[in-house]
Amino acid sequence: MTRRRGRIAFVAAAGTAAALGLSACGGDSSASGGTQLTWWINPDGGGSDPEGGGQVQLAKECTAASDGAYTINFQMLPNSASDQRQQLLRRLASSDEGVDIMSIDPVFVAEFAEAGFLAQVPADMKSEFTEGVVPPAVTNAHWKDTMYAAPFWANTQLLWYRESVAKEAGLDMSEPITWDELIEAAKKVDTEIGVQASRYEGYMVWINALVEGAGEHIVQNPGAPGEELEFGLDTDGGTQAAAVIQKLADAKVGGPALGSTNETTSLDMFQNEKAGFMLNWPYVYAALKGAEVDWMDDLAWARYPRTVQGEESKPPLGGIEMGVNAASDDPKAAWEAVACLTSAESQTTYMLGTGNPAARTEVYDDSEIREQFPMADQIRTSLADSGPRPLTQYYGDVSSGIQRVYSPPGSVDPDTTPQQAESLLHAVLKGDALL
């Protein structure tokens, strides 16, 4: 295969519910000989172009590589997460042959394998998928210990700051700093701090990793059924992630319209310097250099902020799972096809091209790799360290009752909000309540 060696073709790719900007078409199926296996892919920076360095030049480069064994053809999901979910679950539900090959956001694994849509990982290959994987994309591909996908890229958060802000501020970046210590300088410097906090996926990923980070997890017992689920939102930690909500809040350095932001508003304001601190995925680093803007020289990363003085952050891990239709007509060839889509060279060229991360460890020592992202190596210390979103069959509940308590960011009151949230989930789990 050949990798795309030109400019990065970058979009806001979190993995969760970021805009991507572009229309769901249809899918070439031009090719011949062979098995046909239909690939259903999330948009990229690449598009439908089988030269933009996205998914669409992958399943090109695959089906030369194979010789005639198969033919990767694609079709486009919708943007959001949301909306990949319920087309794919359409079609899984109805055993519809014309899907293959799926690329699923991580939290969706869990739900697909429940219902016996995805087709389990083969013994002899589940090894080709895990080692040298970051662990946390292989714990997402996994179900109550059966492995069902295949981890394709992962992504994670990074602190983007201006050194010159920081070192206003007083603040030793050199240090692992804290929420608040990060809220404090923004004060002292009167600036502000990109976030994303508006009701949809991306707030939930902020609140997860604000919980994972004080040492809790929303969901205690991934698995169990759901008038079971036991959550760890009332709690100490899950108080100290509402703390450090209700403190950017009533400090007002999320920007004049904290409950409306996501990943683009948080880099606009990054971008026009009303924020000198941004929390966001790594395709920033890309748009701000195509963005060209004069103070790129001053730009900086850091891990995560810690929830919690003295305990290690855990950081968002977003990504892209690829998993094989149970009802595939040749999932044999659809694993083989999954093992080339994912593979180092793969996934070099899909970084190389679209800036999403790579989700096996040995991409970042790839020369062309640091030459493009110089943040290389926080980039995989911080998915090693990552703390993955709930694992359960029920996610969609859980994150859309979370999010609707939690929002707007203002109401949010670490001695109530946590206890409110649990009751609702209870309830809605139980079929007393509804979203």
Given for the second form:
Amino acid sequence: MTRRRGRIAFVAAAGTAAALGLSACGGDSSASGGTQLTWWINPDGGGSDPEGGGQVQLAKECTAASDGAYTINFQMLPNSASDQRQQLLRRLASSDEGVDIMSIDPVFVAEFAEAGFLAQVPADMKSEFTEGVVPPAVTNAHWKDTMYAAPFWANTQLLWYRESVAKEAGLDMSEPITWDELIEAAKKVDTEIGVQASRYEGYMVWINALVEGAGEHIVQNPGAPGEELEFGLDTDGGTQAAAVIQKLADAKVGGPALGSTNETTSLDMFQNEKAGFMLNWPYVYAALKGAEVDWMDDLAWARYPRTVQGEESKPPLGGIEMGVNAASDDPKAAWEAVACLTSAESQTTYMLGTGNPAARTEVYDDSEIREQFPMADQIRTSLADSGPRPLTQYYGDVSSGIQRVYSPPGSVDPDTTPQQAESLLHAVLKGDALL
Amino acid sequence: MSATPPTTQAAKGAKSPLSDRSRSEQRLGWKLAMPAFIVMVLVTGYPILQAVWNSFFAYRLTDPDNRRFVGLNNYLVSFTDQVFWSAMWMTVLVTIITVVVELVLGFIIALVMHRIVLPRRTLRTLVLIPYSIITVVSGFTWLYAFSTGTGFVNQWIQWMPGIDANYNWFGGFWSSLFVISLSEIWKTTPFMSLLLLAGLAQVDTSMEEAAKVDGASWLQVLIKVILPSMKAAVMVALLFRTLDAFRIFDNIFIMTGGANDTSSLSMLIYRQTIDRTEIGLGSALSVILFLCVLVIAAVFVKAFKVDLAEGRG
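What does the same protein look like in the form predicted together with the partner chain, given that the last one was the form predicted alone?
So here's everything in the complex, that chain up top.
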């Protein structure tokens, strides 16, 4: 090849590469002219099957409903909430335009919003995302009085039990019961209580529900800078919460490996009839039905137990909020897509398909939902009365610090553990300690 | 024809043609090596320098505008925190346990493989299987094996009298350490044995024979002849595995997540840098780990006094 021909070839190659690059940069427009949106979803029962009843199916249906205005593509996040946060954080911190819509665990909305990673909900869409939605999920969508997310589905825990075991233990399940009563009953009939006490987020969910149920909040002044955060662990309520964990561990009714239990192991214990009681999310109903256990007629559910007698319990709140990346090329189209994805119709489809409870209350009146979820009313009430986990931009530190001090559950001492946890959190947030 | 010897002056002052060529070759060598050298500096040197620089600041990934110079404070916080020393203890303990056990087991396996004549290739392939499995997978395998309730280990030991069939292996420090070490040893012993096998192949068999003729026992031959001849191979094996074990992460991440004080230095770095996005603190810990690794390498090379370039003992 002569030098001249070589130069021409180089220029042609560079031109092609530049053209490809430009078309990649402008990749928001499809051939049909609609906006391409990428939705980062957490894994759910629907998998990546567009007919599976999960988020992928909703992406397909909303794309079709948009009539070419936008196409929703999806990317799968890791399984655990912590890993999902990490993956999203890294992308958001680098202003990754490949993220438009995100399925976010409610506890991370504050952190993402504080960092400036989330686009605000357009003023004219706020009512669409809040009316008819369970209030705690709406609270979790806000940060410092600004709405940054749209509630998609809202999770809560119920007390699952075997009617025959409760009857044998002499428990009146038509009335609210306390953790003390539950532990005594389990001891009496030599059964176990499935809880989540491994050192992970599920344990924080339990600790928070106990503290909230005792009328306290783990973080007293949400929104304050790290060094000024105040905690409600070393209080009467916090002490009572720690006493429940100590009592359950001492009574040895949490299973042989209490410090290693998560949602799955709790369900295994319950399914294998080792446990007569279990605190877990509503997905377990579909799981037990799917496993075709022969004692489904004996399965029952009740509201989350009270931490203290006379004080209403505060069931845990989970679920998913939907956020839009502040660096998205087309946030307007993204919010329009979110409106479709979080509509009552979408949430009904999603709840039927995956068993994950809707954030919109009207969904629970749907006849098909009521047929498939006989505990629908209990879920709706629990959601409305739930106690969200702390709203703070330092949620990750707060959760990790508490998990560390409260682990293993057998080491929890109401007289010392809450105070130790507060000391550690203060030191960590001042930058004086590792975590 | 008689050659004219160079004058003393010429010999002292003038450049010989050989010397010119040598210099030219040297320059060419530098020119050829330069691209690789630059790439190495950029790929290896830049991140190290950046980590050192970052370690003097306090800032989070989620709050990049609030970056503050704190000097050596991140190091001070690390060295005065019990969590750091707990992680250091765990790291040192795992390193010593796994490397010692692997050295002994690896040497036994290497000796067996060295003596066996017929299926040597097949044997080597079989021995290498654990090493070919990625650590995450082997970690999960051991995790499930020792899980309370469903793991087969507890199901096996339930037949033994006086043993708790529901023993929670991951409920305490020592039992967790045992399973973590077991997983490490199972996976990496083959690597150790192959390195030692290569060393065994270098041993001069005539010396072994001579020692035997002189009446040395098997143990004396092993200690006085074989092991000294394998000094370089043993050092390389120990050095590689010690550095590797000192950076242990995967098995701990999978099995305990650092619970019950089982966090290693690498786990601690992960938690500060990735979980908490505390870039400054994480960088300081990374620099500390880097320095530890450097010291280990220096100690090994000095202790064994081995010329690595020559491969002599």
